[in-house]
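Here's a solo chain for you in structure tokens, the form predicted on its own.
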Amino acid sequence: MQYILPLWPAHAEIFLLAMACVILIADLFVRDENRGITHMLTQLTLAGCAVITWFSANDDPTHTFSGMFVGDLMADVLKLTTYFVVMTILVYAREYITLRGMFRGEFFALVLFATLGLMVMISANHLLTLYLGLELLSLSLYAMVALQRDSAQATEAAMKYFVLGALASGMLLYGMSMVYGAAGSLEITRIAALIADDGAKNVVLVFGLVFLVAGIGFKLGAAPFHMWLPDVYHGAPTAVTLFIGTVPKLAAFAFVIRLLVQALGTEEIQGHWQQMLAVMAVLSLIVGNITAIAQTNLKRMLAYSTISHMGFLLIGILAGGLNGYASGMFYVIVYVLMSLGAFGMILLLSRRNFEAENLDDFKGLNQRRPWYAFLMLLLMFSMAGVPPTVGFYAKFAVLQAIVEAGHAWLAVIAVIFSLIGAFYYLRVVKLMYFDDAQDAAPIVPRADVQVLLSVNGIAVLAFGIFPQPLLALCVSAIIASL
């Protein structure tokens, strides 16, 4: 391991922070009718971060800031995915936030600061760095949820999110303090070695693990720490729900790898958190899939769907080893791609004073716009795990990893509840193709939205037919980071 003084592993973060401040100040001098300039600057900032990350990518982990920050292939892949997803979110959401008075510099600044928090979490090599990145992300999200000030529903969702988020952050911080008390270090790459040398304090570690896993479960939205997720998804403006439901999961995966696998991955400690993850995975599959069946609001249905998907992600982490962690990384990227398209379809059908968030709003979509009905069909099939979409291959990779790890019973439970969950996904398809349309309003999206949404939907099919390149990239990233 080499600690270096140059800051090039963090150049993208430094650039993003500087541009976020510039955009926040420059927006004060931009008139409302020229607000597209702020939108364009935000997109150029994310594109610049992508260029910096691409050209500074390195297979060998490189540490800076006295070992508190690491640049490795896993971080590079997750960051590049984050840039692409956030840029796509800003395209999908432009019309929506314009019609609702949210097309302001504050929205774009909060998006950039939330993205900065994600990037810091992804590259954290120190417990304090992890926590600072998490808080920067969380505080930005609380404000984004409440940005629509005249909406009582959004304000209520923001308050619930803030109170429960603060509780989860407190549990994480308390757990980290107990890990520090047992190991004597906050640096992730040193904690494992120190724990292995001094096994007498493992009781303190186990108590710390309980708080850490509870905090992680909240941030992932896994049961039984899922109570905030449906209300926040439903109450937040759909553009903000799209952000909350996608990119934070990438950082949460990195959080789990850094904290549980790299810092607390020794054999004697690993068994404790694996048991807790197994319970959370089973509960997530049960609660998510069964409760989603009763939902008539599509955003709430997708919220419970998220809980079940996080169960699959936890199964990948639980499987351990190269196959388990790589399949978990593959799954979270695929999940983000699917959620991006699903919430993008809700934004597509929404218009002024109308939120297309109920299942009935999708009735007869094939009669109105067959192409968009086909894209939604691909997305729903992928979420249900129907071949040849990428969702099937992602679930198959996770199940294969957990069976190889000797937990076939968990694979059986996952398959059973996936079959149950297929009902509410296929119900959306039935409404689009076999019911008569209740809404005759024309669907005329911007050209860039049409192109991106089409690419999003086709990618779900293409990655399902040719999953090997993405899966191989995930394997390489995990090898380089561990």
Given for the second form:
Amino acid sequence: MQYILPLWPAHAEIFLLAMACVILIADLFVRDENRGITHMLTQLTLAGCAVITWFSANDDPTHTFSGMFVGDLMADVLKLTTYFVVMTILVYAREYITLRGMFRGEFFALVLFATLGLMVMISANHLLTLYLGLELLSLSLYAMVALQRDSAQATEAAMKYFVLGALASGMLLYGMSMVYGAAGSLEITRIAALIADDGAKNVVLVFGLVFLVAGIGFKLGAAPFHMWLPDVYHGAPTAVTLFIGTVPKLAAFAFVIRLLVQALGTEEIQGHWQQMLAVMAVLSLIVGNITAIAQTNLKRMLAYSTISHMGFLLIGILAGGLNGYASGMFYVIVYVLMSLGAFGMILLLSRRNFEAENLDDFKGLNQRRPWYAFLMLLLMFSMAGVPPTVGFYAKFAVLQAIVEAGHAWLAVIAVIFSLIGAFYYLRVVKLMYFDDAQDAAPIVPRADVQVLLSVNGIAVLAFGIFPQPLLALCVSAIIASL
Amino acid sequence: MTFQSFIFYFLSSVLVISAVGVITARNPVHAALLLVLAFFTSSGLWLLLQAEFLAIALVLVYVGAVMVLFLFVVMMLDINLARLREGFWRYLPLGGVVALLLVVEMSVILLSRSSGFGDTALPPDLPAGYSNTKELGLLVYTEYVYAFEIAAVILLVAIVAAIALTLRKRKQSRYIDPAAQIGVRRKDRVRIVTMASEDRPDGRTRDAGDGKEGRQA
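Moving on from the form predicted on its own, kindly provide the form predicted in complex with the partner chain as a structure.
The complete assembly is shown below, putting the previous chain first.
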């Protein structure tokens, strides 16, 4: 029994898995008109996970399942964020998926399994669990993208996502096998120890590292591995885009920290991957910000904006040190918050047989519903990095870390391309406030969507004015995990 | 060259050639059979590594079950392969160049003296009576139980996803209703039609009793 004890750090995962199976079976006995029960059960499951994670939170890293699982503060923070974001996604998406025939038990089961995959990745201390968690997440996401079967666009997006995702997984696996060959272990803490003892073959390690970074680039959607991102964001049903565009980034951040920092974080190896990440970050900033200007579709525009945000995230990680990683973690949480709100607005304006995904659909939103126009303004300002919103502070923290690390040229590039990027965010604001509405359809969201979307928009402003608690949390999480 | 390394190079070259054959073969049945050969040779490679259980499982599961199913699918479905393979030759030069570059770069790194790839120690000789199956079973259910469970969840997701993507209620689908089957009566099945007898065109007379004609309802 010493192999699996203690079990308590993984209680949230076990609870989620058990509940996902219960929901899968319970859903068989629920009629279509009562599908809300499944929705409620899913929300309760996530809330239960949040309670369990909250009470089992522990400052010291706890390893269990013979070193395959780690529970630490970083994992707890990221998991709690994941639960709340997934719960919000389900509230935002409810109306949309009901109107498109996707309000079925399978959707919720897949969401829960994807969430489980995220949790496994966030808490992985073993290359095997990192990979399995990633596959669990990806497989659920492929199915969710394809769930709207009658839409040719969604099927095409699912196909592209599947093929490129499989390719990326292959790359990751190949890189991991090389790391295993060089270090002789798959356990992250042991790999770090073995490399530090100089018992590893560095050439093979760096060789594997190339494949690992390429695989991570694919999964994050950083240039030059970004090709799938706009098509998938655009083609997937917006409710699924909302999922793909938000929570997986949290797990991807944990993935990078576990793999590159915790396992391959010695100074020499770090020098190698910092160079690779620097190239990816600069390319992401260029491709993301310049291409987004040419987009007329808001979902595609946000996809390119994701690429540029991933560039910023990579800059934070490659800055290294406590400040670098903490600013990266802060950035990714803030990004998820902003992205959640922005895609939530698209869902809000969509209705039966109508996707509010073109920029023109936002024209004159101020005349139609001034409050939502204001929320969108906050979100766009935050994405562009306009003070006093939180996006400004996130960018500022990353730039501070990279300048401290002595790569001022990266900071200069990041600022220049952020300025270019501000154009397309502000264009949305201009359309909302200075153009006449083309669309007179009333916007009548459900009460829970109204409340959550307002909280989401205000949070962007509130965290911008008081960023210190969240930043302090990120710093202590990184201290506890490193 | 020892006998073992001869076997290794022989199996490896057969594996690589059959794998290339899988993607270039024009006939899908040939491709599937070449894939069987690829699995078979890789199981031979695993035997060389003394992983008997995995080798046998590969043959049993992949060659025995998966590939047979695959052949069934190829034969049952009328897939237009010419359309699927459209552009294969057009993209081959670019893809080939990229693949060749990758192979050259990888071999330059791995064959270089500093990589130290060749001086990995051989695994220690295993004691007599060592059971590969038993060791694997012990590891899977103790040290790797977490990964094992997640792999099981992945399979569950595959089932859910496959059903979610393919199950649809079609109006024209035909199915049997057992209640209607049991409740059926003779007159529902057979309709007796009485017709007046007619003379045959060639003028011969007919036997009596032929005027009744049964028809399936």
